[in-house]
Protein chains: 2
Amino acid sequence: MEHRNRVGTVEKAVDVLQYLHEAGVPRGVTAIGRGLGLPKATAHRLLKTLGRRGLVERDDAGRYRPGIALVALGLGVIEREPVVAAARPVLEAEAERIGETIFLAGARGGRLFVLDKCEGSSFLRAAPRIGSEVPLHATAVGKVYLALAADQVQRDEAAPAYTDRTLLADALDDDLARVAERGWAQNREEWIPGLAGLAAPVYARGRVVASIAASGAAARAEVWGPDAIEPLIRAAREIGARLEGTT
Amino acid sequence: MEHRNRVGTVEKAVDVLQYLHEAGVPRGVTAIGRGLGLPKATAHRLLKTLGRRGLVERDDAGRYRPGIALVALGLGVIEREPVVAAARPVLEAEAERIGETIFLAGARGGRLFVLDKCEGSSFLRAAPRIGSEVPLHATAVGKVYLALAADQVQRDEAAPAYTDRTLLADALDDDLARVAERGWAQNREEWIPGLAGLAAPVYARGRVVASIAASGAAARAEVWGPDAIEPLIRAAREIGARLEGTT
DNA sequence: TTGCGATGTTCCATTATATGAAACGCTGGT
DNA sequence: ACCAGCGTTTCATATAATGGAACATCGCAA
């Protein structure tokens, strides 16, 4: 039987990183030890080791915070996705053409993350960042996954209503059926008030590998109107072709 | 004396993460063990532990790659910088106003990283990403640091010439003297051909805490001309004031 | 279809590493 | 000047990690 109740040294070190990440502000040795139920000496030694490798660093007051080496590691996870490299020029061309923010999202570990984006209008600059998780039921890219690649994501049965337009239960199921039928999804202020968008799946080797979305102000019909989806579907197909072309 | 020749368990785990990051493609247990000089059993156990916490994951073929949890950690390093939060609306307003990409860069561990950016013209979408390191001697933000906050960065004596306009040795020192005198820096295709920009320091409590830059095509004099720097200096001052205002 | 080589996974006796109580040095506040 | 609380270090001891060996699985060639 596995030693499930024992926490190994590596897991303690990861706990330290998670603790500092969640704390959001630099913390001292004593606070970290208390927060994790570890003696000061143990916390100190783990911090020293993580610090030697740049995963933790000290601020001017000597307190500990997550280190800059994590940025390279995190960025590397995104950049080494083949679909990100394949999609980049297509996202740029599309953002330039329509003047709105174009996102690429993909499923990892059952959740949906922004893999890349090219910004358009100022409305969308603040949400969301590359690397952020986005909700499945309240975004166009999320509904693409729920309808067309449900095996790759874990649907949240207790999904919240973000706005009074968020679709839940039967209304969501009805909308997902429409997404499955026509092969693309629409978001009309279901996640963030005033925000609308369209998304199409990116296929490679017969599987959904990402979803591309255009988002902008709900007041602009051009963002979510029927004329907007064809170019997005073409862009998605081009990304898929570029992915398969590298075989 | 410290046991310097021994590599602890946490450091082996970090070695595994670095190895996968640098490999750039998923690797198997045997290859990881060989690459790091570890027995397969040791490599396997470390991968299992890292995998339980999402820092490593397996692809469809069962090979190991850096995990999505690193993205959140890396993103968190950037997002929790007070200067990033303070600067965000200022960067957005400035990018909207001039239509060019606005960057925020800051020094960490002696090197310079892009902490945030708001994209403008299509020219600059591809370079560089948030979280990327940028060279000191060949960028406007880098020259701001070398001239006005040299204690926070480690100047590379063997800095390369990226283009035929890259300033080195005495020419760079002369330019840094001008930057110190007037309080801002200019890049005229010194890093990437065709790319120009201006940068100003962000001060808080008497220290340089970041540098803000506007960048765009070298063909557009509006990007690097004398009329462009005043609004950037105002933007830098506003960020500094917002930082100090939270005290 | 079968056999083989290479990979991934597990076990457990042994060892090396980590532990953490205690002591010490330092800092900031009163 | 003093004290409480923090950060850092030591080292006897405990515990977790180690890694050789064995086993299970997989992919490929004949």
Second form
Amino acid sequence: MEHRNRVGTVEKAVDVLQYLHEAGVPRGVTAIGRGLGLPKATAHRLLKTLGRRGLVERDDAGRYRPGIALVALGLGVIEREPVVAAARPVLEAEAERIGETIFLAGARGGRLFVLDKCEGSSFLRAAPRIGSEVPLHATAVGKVYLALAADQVQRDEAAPAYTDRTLLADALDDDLARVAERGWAQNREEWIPGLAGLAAPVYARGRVVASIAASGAAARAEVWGPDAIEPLIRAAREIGARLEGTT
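Show the form predicted alone, please, the one above being the form predicted together with the DNA.
Partners and other molecules omitted; one chain follows.
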């Protein structure tokens, strides 16, 4: 019984951290308890424990947000990712070259996460943040995995339409067939209005280990056309070569 109670407490604490991460803004104890279906006293006890470890912290209004210790833990995980270390200088060079945000995404546990990103000089700072999960069907990096490494991800047949341009069902299948044929993917406002992008797979030893993407304002059509993909493909190949130690 004691073991089950301890596991339940850990799960609730993780739920609190996930809730604060997804909220994006500080939340009070009452809001956290209500959002997770927890008694206020339970939420307060969990927050107090997490606070002692630096996993949550309070703002001037007494509301809670993710703490600096989470940043340290997250950076520790990222720094141990070989593909992140191999990709970092390439991401920086690409971001400087085109002035847009460059992402590195990878599959973990059947889902897709942002492993690293570099901001360009463009006024638009493309979401999401490092460590965030991204949808498979509505992003260029996601479509790279669905088309070229489907065994590494879990496709959601009931995936939502984020915008009126989101491809679903047969339309998505047709697009994935094009991605498989040409070896790269495109996204035009399918996830976030006003945001477009291109993505190419990173291969190492014959397997997709990540996807590199450029994202920015959809209005800059010249950045997101077929002519723009070749430098990104070269960047992906360079990352793969660095991973394999052949560059």
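Model, not experiment: these values are computed from the prediction. Positions refer to the first chain, counted from 1. Note that the rigid core is defined as the largest set of C-alphas that superpose within 1.5 Å between two forms.
Residue 233 is not among the residues whose C-alpha shifts by 2 Å or more between these two forms once the rigid core is aligned; its shift stays under 2 Å.
Relative to the superposed core, residue 198 shifts its CA atom by less than 2 Å between these two forms.
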